[in-house]
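Just the one chain here, the form predicted on its own, laid out as structure tokens.
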Amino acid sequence: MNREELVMICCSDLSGHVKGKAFPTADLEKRRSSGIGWVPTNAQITAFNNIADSPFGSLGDLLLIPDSDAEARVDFGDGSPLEHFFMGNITYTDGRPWECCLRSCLINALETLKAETGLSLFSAFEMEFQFLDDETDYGPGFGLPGFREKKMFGEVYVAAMRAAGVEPDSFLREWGEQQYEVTMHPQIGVKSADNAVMMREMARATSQRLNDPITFTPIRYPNAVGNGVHIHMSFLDDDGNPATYDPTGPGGLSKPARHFVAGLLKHLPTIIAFASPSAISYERLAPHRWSAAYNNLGYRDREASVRICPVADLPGLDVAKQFNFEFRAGDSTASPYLQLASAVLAGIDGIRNEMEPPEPTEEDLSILDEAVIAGRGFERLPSSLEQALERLENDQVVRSWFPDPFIDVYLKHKRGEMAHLENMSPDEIYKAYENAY
């Protein structure tokens, strides 16, 4: 059977899905500069493949331009077609960045951080997902039996990640039912989000080839263990030296790091609409789920929205090179580009206004009175997507970070997603997200 190799130029869209157009690989050199045609209303295709209210209608033309530094070309060695795609930027036909391009949004945020502070973001994503073969006994969380059960998947997956240019860090059997976690090594700038997209897509590609279904849904049913996305962040100065750690600072945070964290926490009740943007995300963002329920800073606290991570203080190891903080309030229904961009923009606002973070928590906030929590500078995160969207709609500071018409387009997209769910039972809603992600 004759075949001609195809390659795809992709974007990570408002639903967190990866979409794009393919063309013959023979045309790649031409496409590197000219890209491929795209349509504005494509941004309004929701997670459920319905089209939300669009301000663009049937009008407008855009380009998807590939980034040569964001290419995945993976041969699984089983005779199946290559996984070959680029992540790209969405532009107008004259090359200007499109206001609703999430990758361009992140690039702009990182450039602003660098211009105003001299700092580069060094970040890494970790993601949780679940297998759907409910009949299998996976053994205890973190156990060798569960690792052994999915060792074939893990080895194929790690090889695919590495071939795609993602440096794998760990693959483990997590605590939840059929739950596993994958992490990568940190990268500078936009490459971290590129790798997060590829890490997720290589999991799906592995799942398809091994006929072993998985889901990245935030939570499969009420009271289940949720699947989160955690982003580890630190900073490098102009010389590439660590700039996050100060042993005399609160929690070990340097001055720019603590201002950044303070801004992230202050704006988290609004930007949670970007980080955890599904109707079921808020079932996971609750006390005692090891996720995030308050906009608090925690010292080694896995229920904090931002956690100061431990380091190995052993002979020969540099504490400053290890030191980082972890943003724990996201999930895989979001685009990694928008998750990271909104966190960076919030952090920049904290640096500009020299905000100070609250004292790190080391206790269960849910047992405290609301007045005590407020007095310590924390608040409960929104408990539903609609609450989060209303807060975003009315937050003029956060709106000012994004060009028009981005926020209004995003709100329409998410409300279109919610409208699709209106006549579904709770069980049907959970299943819809499980299937979509």
Ligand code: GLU
The other form holds:
Amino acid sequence: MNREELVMICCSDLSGHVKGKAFPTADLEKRRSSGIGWVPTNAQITAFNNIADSPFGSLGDLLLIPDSDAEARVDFGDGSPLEHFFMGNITYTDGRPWECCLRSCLINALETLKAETGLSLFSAFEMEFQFLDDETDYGPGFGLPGFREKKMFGEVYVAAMRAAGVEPDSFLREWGEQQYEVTMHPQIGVKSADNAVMMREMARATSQRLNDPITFTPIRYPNAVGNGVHIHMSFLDDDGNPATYDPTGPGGLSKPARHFVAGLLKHLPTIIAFASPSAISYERLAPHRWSAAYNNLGYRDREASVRICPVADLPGLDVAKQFNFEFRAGDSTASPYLQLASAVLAGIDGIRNEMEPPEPTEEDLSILDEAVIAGRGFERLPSSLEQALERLENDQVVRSWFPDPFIDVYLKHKRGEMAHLENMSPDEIYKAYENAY
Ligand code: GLU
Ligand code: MG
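Could you output the structure for the form predicted in complex with this ligand, given that the previous block was the form predicted on its own?
The complete assembly is shown below, putting the previous chain first.
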């Protein structure tokens, strides 16, 4: 059959889905600068394809402008069409950034961090997902049988990621039922969130080509093991040297890293509405799930929202270069741009106000009473999306970080997503998210 190659310009939107428009590749050079038309109300298409209340209605025109540094052009070598798309920024037709463009929001946050502190964020995403085929025997967590079972998937996937510009770090059989995990090497700035999009989309592209369905849903049924997104963060100074480690600082954190972490934790009960933004996200964010239930700091503790990670302190290895902290409260129903932007904005607030993080925890917090927890400087995270959105709606500090009308649009979007679930049974809700992500 005759074919003409197509390429797409995309954004990762408020639902965390990747959306855009395609055109003939022959027009790519022209479209690198002129982009492709986009519609404001598209932002209100939820994970379930209903349109949430939109302040824009049928009005307005925007552009989706591709970033040449965020291109996936992947040939799977199986005769299927190239996987070819760009991540881009949404602007007005005169080129001004659109207030609801999540990628621009992250770029701004990173520029502010750099301008105020001289620091660049160096970050990497790790993501868990599950295969849906429950006939297969995946063997025990981390086992060779499960690895062997999905080695073909893993190799096709790793090749696709690398071709899409992501540096793969690991692919492993996680502990949960049918669960696997993928990690990448860190990148400076927005590239890390671009790579997070690529990492998730290449998993989906691999899954489609191998006819082996997967899901990134936060949780598949009550008491299941959750699928988290963990973001490893560290800083580089103006000369590209590591700036996160200070052996004399608490937990080994340097001064700016300490204040950043403090800001992130302080604002986490509000920005969780961006990091874990679905109705079922909050089933995962509970004690004893190795996710995050409190806005606490953990020294190597996997039950903490922010964990100071271990490093290999071996001859010939530089601790400062490896040193990082891990933000564990997110999941794959969020756009990586917004997930990271909100964390960076919270961190900047911590640096500006020289906030101090609470003492690291190393125990079962769920048995402590609220007053003890409060006395130690942290709190339970919201336990539902409704609660998280209400907190966001009323948090004037967090609201002030975002240009109008973004927060109101976001709240309407998420409430529209919940409205879609209103008459569903819990089973149907889990299934809806499993299918949507
Ligand atoms: N599955 C856990 C989560 O929901 C994370 C387990 C781990 O990798 O530490 O985040
Ligand atoms: Mg894991």
